[in-house]
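Heads up, the chain below is alone and in the form predicted on its own; it's given as structure tokens.
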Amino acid sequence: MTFDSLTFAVFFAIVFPLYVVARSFAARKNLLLVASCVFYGAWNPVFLLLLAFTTVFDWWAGLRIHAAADDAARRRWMVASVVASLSILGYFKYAQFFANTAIAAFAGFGIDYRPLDLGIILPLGISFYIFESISYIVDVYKRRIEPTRSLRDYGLFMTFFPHLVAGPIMRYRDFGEQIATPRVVTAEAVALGAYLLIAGLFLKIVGADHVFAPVTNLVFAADYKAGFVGAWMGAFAFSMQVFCDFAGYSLAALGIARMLGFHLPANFESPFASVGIAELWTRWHISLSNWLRDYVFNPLGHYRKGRWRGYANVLITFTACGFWHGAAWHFVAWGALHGAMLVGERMIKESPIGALKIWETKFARVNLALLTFALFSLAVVFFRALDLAQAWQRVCAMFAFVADDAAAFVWNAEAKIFAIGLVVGLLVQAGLKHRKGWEWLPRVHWLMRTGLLGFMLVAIVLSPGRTAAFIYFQF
């Protein structure tokens, strides 16, 4: 059940009236635990079993972390949570990864190593509650939050459907706030959120899946020969197909939650606007990034430890980001990447150069942005690409000014749309830079919002109704 689906329309259209005319905040959360089973259910039944598992254990083992005598007992129960946690992310995504990865290296001695077929599923957003449940561990661990002795609570954190699958990544500490106090359905609440799911609705059937996605598909086709102008061309229409495609995800998680009378931390704030690599990771994926830099990059050491210490900390953090996003060499290419990039550019603000004041000006800050987001375009080739090899072939087409395969490239309409889409989509961002959150918007002229409102619907009904999967259900 997706947010871009005549189904979740039904279930929506069943659940909002319910959830209104309830007459206690009790009932509305057993309303919504509920709901939440059946939104999940709805797509594999079995694997509901796996996520009602993984949160019974763990709000056990926070109450009995809670109650340990000693320092060492709190530690063993931790310490078995985070490991059966990681072992039920690391059978259901990676089992296969490294047996296949085992079946290479074999081979490469001559070896002809066949082991058992599987034949395993991924569960849904497997990867999205595993690592809120873990964050909730960690936190009591560490006493930064009290556990909650009510299962239903605990529950209702873990299967809440606007995030469940593709996140934000929440933390206990912010949800258990709002599910402790009764939360008040009201007009304006519910016009905003109706306005972002709105838009988030848009930003996935229209600007992913029909003006960023035809070249994406094209240059990345297994048998496309890109040249320079393709490769580039490829490389952005994917960035920007990919930040539609989750950016919308999560405005439409966020405008649910607010018709519920919940707030969803924003997941991604303009991040093609950013001034660096290390900006761009303050705004895109948001709670990826902070539960990376909480649960990660902080336990292995502060820069306080040393320069050199600091930057393996950086490239370990996100060489396990690549490897967290999908169990394939290409993605951990991209996530190694990324951690390079990040060491080089504080390097470069380390150093003598990085202290010029030409850096402030405006004009170089506009070329640092759109530099910026050339960088990020060459990284996610090793995000989209089939594989290795394929990735490769890109990038090196990327800096060799071949010619692309005139059969298969040509300046049709479609590629006329990205390239209007892409300079669209780029000022837009620039412009929203400095807005945090989506409170503002009400301030907006009526004139305005209602205009942009009528075109996105517009847009989206006369959009032809051949959409893909969210690309983050994948992970």
Second form
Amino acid sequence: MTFDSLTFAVFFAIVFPLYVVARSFAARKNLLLVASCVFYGAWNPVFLLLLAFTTVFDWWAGLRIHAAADDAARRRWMVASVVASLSILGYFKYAQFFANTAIAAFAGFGIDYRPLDLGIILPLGISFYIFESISYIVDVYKRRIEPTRSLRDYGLFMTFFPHLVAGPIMRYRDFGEQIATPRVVTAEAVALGAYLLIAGLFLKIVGADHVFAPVTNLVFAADYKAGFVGAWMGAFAFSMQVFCDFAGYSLAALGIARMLGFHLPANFESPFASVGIAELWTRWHISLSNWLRDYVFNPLGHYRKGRWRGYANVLITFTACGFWHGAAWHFVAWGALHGAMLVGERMIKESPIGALKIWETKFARVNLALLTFALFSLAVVFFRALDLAQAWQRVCAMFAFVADDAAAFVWNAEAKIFAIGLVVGLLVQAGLKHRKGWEWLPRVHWLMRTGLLGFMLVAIVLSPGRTAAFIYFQF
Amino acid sequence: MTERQSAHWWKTWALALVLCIVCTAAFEAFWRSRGYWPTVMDSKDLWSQQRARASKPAPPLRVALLGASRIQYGFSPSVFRDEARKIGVHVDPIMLALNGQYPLAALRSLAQDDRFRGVAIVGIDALGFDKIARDMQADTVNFYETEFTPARELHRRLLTRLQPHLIAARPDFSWSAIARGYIDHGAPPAKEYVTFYADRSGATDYSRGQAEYLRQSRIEGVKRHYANYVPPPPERWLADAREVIDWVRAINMRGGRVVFYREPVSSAIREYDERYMPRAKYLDALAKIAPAVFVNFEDYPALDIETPDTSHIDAKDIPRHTAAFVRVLRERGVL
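Form predicted on its own done; form predicted in complex with the partner chain now:
The complete assembly is shown below, putting the previous chain first.
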């Protein structure tokens, strides 16, 4: 079930009033757990069993870790749980990739096998909930948190429908506190939450699907040979599309959670206003970058073991980040490219050039922000391309190595709408850069707030038909 | 938050909703005053919703109507049901035809589905059996098999209830589609002469459109097509069709039936079909070896109905065409 469907509208129209009138917090939690299972099962009921297995096993493993008499036993339970989680993820997400890679490798040695179709369906949201369960187990093992004795509470942490299929990736430390104390549903929270829900749907339906997707789909079509302008426009369009798509989903999730009295962490904070790739990753998919920092980069040793080891750790972490996104080499390349850009940025900052602090002037910051967006867009080609070959063709075109029969980019209505959307999108992010969270929204003059809400509602109503699946649902 | 701010939230939402309702009403009034109307819009979800019904057990007897636009705009499932009932057969006609796409991928899907035990009516001509046309509907079939979920089904059911009442629910009237029309062509959306229904059937009302223009366009289109297309020789065509015969056998083995129906066409389409893929060497040759029923409109005067654009019958003739076809099925022992 997606937030932008009529199914969800009906679902929430039933769940929300029941939640409000429920007598006790326990009843509310029971309701949310059942509703979350319905929400997930509406996609494919069979995979509820997989989610249930992961949930029950990790909850039990958490208790075992806590109860273990010695460190070796604690470690055994932790390893067992993490291996089980990664095995599930590995089978459903990566088995086909490894099979194809092995077949291609054998072919390189002249051993010819037929392509293998394992017919594995990727369970919705598996990358997100597996990461949440790993963080829970590791945090219990590291004694950062105490495991919950309530299977219902742990189940709700795992399945809470606003964040279940595409994050934000929650930590039990944050969520556990919220399910330990009764949530209060206030009119203000409902009004603000609904406002964020509409803003999220606006980003997704109007921004991603109607403004940016048409240019992306044109430039990244399998038979389109991009020229210099087309390749850049396609890359810019997809950068904005994936932002509107994912930030829209995350914002809607935040809004829905807030209506229910819960707080989810912000997942995007004006990433395209960032100066440098390092800053961008503190503003883009924040819950994932925090997770990677805490459960991959820091355990690898951070920069504590020397500069070069630190660079290697960054590269490993971001290559893993790419692999988390998708089981294909172009995703790996995307992650590795981000790792390389982060290392490059750090090397510049540590060099004599860095001592000049050129980015401290406003003029330089504006230009560096645009450069950061361009670099992000260059890398995102690997994310969006159908395969490495297509990505390489687009990247070559971006550096003016253009095929003779490349298509000229046509400035038709779709391109003009995209160009306006791009400028507006970047300006809005620049304007919102220093605002954290959404607590400032109630302080905006109510007439301005009303006008913006009315505009978003009208635009959503007048944007039927093109709705595509949320991009991050495939991960 | 202060009480004053709380009051403002109430005003914010109330005014924004009023604004939204007023703008939507104005949008509806504007386009209706210009002769546009709301209609159900076809989609992969709607197709999948119908396709799921084909796998349900009998009774009633599931009758899958496969084909392209000639079936989609040529048969009325409700008339089909009523006519069958008159002859004592309880059927559930399911419209699975897809505009502009030959249907063999859908037939393959039914053949591979052990739960389908009904009758497949396949609207097709000789060109449609060619291998190059075989996967035209594969994308939609694949969507049904891998992406259609209970959530999508409910969404589509609700949308189908909404679309007959709101122009704003038509994708071709989204703000971006309208902007594209005006910026690129300086024109509003084209006036459709096809009306869709919730059962996925459509009706082409040529009194609304420019029949002569459409007729000339189709004649030019078929000339262009045959100028660039070399039909396979009959022997190869028949050899390729053996795969289809296997699908027919699979359906027959489960107690189902398959009917291949060449729908009414006229003028240049009829001439070119016969010139490039003569009936005797192609369709009739296949009929001799395939364990299916073949119905050709040329053999049944009641099915040889006028096609104003050379390829599709007019909306007013759909009940007559459907009723005549049900009678033919009865004659041939299918119903």
